[in-house]
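Next up: just one chain, as structure tokens, the form predicted alone.
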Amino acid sequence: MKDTAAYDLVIVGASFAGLVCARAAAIRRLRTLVLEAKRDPGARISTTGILVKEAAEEVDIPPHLTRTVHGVRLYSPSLRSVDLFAPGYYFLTSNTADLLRWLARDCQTAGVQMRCSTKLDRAVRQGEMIFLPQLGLRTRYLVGADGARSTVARLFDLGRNTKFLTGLEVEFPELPMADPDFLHCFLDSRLARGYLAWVAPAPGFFQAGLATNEDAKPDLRAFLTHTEKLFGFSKVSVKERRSGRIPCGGLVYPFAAPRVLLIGDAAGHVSPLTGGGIRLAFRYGRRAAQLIADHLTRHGPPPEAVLAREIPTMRKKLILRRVMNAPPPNWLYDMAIGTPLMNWFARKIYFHRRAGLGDRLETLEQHIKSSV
């Protein structure tokens, strides 16, 4: 069997950590291709896309994908609410669609090849090579950032997420009742069982949305009934749906096999706690690169050996994550809205940036004596 191209790296998914690794492998001058299985990057996007501070100094993102959001808005299951702010810190909310297609031609000038339109369903090695064999194509590198189900983990029998939350969200053109300061977010343990509900402003639109664990259905329609006279919903035609799940049972393993590798929530890059993956997948699709590109014209170390030094092993989410899995009754929520104590801990959530161990332990003493 003939093959009709080589590449030095072959990436499955334009997902964040699929598009951010192949720029950064083509500006190495590795010769890098994508594949993907939607017609285009921005196609059925199924996450809110919402990018923590640290996630937003990854990438330079040109200002019309985004929106600054610098609050927020916690409400209790009675609809009480607190709002919180850290000096200098911010959301910025995205067009999630236009953000992956931005990504994926700024992937191109670099000189990435893109095959949309494309599942793999097939991989085998060949010597110290991986055969595509529906694509008549060899690899010196595979990377899988396909996903939280993905077709490169079972191809090569690596790590595979099993504890998932289930998200679902809308998107309305316009809430002229929804304060477009802050992300609203509704703490609920029969809505929102395990995690969270959010209305959130995004650049020319504003998205609702629900998730709930694997214990409890979403409906999302209880929810946007529930909060109705805060926003407005019926008065506005839903300009789009979507739904998706969400990785939360920290990183998978193993996550590598000789020149293949995980990335992203495919990896189970993302926070157990927070649901948040979009900044582990620029730091560690970038970082992936850096390292494939070494190990291949430089003798480096295999890439997984380093990555597994520097990706957090999420011990301590993982442990608030099944703390939340059985969260409070709602009148305990109700109870400690707005609390010195709930503030600070909500605070320690939604903001990233902390102080040292010493100072953290500090604040808290001094917040559990205001409270009692």
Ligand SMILES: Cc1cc2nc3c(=O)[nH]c(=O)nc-3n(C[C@H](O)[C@H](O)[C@H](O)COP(=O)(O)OP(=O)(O)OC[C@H]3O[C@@H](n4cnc5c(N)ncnc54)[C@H](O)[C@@H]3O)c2cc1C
Contents of the next structure:
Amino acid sequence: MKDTAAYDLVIVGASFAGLVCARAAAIRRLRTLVLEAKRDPGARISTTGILVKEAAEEVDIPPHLTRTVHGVRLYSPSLRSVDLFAPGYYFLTSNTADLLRWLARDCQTAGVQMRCSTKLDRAVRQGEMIFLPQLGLRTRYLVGADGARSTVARLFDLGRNTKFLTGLEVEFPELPMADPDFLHCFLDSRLARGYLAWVAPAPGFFQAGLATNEDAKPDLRAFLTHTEKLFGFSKVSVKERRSGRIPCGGLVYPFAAPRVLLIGDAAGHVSPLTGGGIRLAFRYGRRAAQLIADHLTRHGPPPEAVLAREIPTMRKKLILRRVMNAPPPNWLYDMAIGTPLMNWFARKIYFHRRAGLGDRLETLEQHIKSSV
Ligand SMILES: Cc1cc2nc3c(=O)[nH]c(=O)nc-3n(C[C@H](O)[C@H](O)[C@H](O)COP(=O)(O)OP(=O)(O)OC[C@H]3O[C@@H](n4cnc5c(N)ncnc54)[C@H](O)[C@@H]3O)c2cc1C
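Given the form predicted alone, corresponding form predicted in complex with this ligand:
Below, the chain from earlier opens the complete complex, with every other chain and molecule after it.
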């Protein structure tokens, strides 16, 4: 008789990493279940949801869920600014709640079963299987895509994130004074110690936020007051507030045990420098599903052995994170903004390998012309 409560793969967490993993697993014919603590994957979002170009290339997202932004306007603490572009580069800002709902529907179409309002709190190994007592079901493989403070990591004694940035953000339905063609990024060692503050245009709304390292408490109100003359926040009402912790200590170790694997934030797949995790969640979420399917159906190698070779160690970014944790005084940022060295460095961070040599600053029109 068929064991109806047995799955090939149970994934804990229906966000970027878990949903991309689940869809790829179901397409490879694994019987896949996703458990999500929230009532729906798009509820209580805690991310800005900006996709760098490389993330946008991993998943084919319907255009109405995103907005293309070509440039970064970088501000010094005294609010002097410089506009940065790189040929062919762009970001997608997203309606993250709807994007996650769309990813979840796509999973279900591929055959994934989804249980929301279900928080995993127990799991035990039973021979070759993992047993989830609270649900009375067993699985051949368990994936923890359950975020920065992973329950799966705790239950199986895996590595845990220990270093974090703390992010606060508010959403405005509109911000008429903001130039929507730019991500507005603010260097300020007092207000956004160890990271940045930002104002980001999204499809149909705007987000303003900041993150700080553990030496400082984020004070979003102070940032909104400081930049009021640029954006006129006081004239617009706040639609939503969000907050969250961003792992910035690099990969956790160990990230797997037999038939148990962590992906996404749970595994520390977040750039320690930029705090971006969506690209790695997409890439290694999907890759994990391919490797698990190979392992379970074609006697492929243990997924963790392959992933350990493929996932970048982020050593250079961890060194830069240490530098950013003790940021320069604000007067130095004010002096450096717009200098060739600073522009080069900023372009390197924002546009990765596309930064190029030299210091080619363009207007938006020139940039779009050179990109097509
Ligand atoms: C303020 C802020 C802004 C950010 N902005 C960006 C950005 O613009 N671009 C970018 O690339 N990255 C950004 N990040 C980082 C990015 O959001 C994360 O790297 C990304 O969300 C990680 O995805 P994930 O699927 O691994 O985990 P998460 O998105 O954290 O999702 C984990 C899921 O697991 C569920 N879960 C947790 N525990 C359980 C349990 N026990 N049982 C069942 N379900 C459970 C949670 O409810 C959640 O749905 C930001 C982070 C923050 C905090």
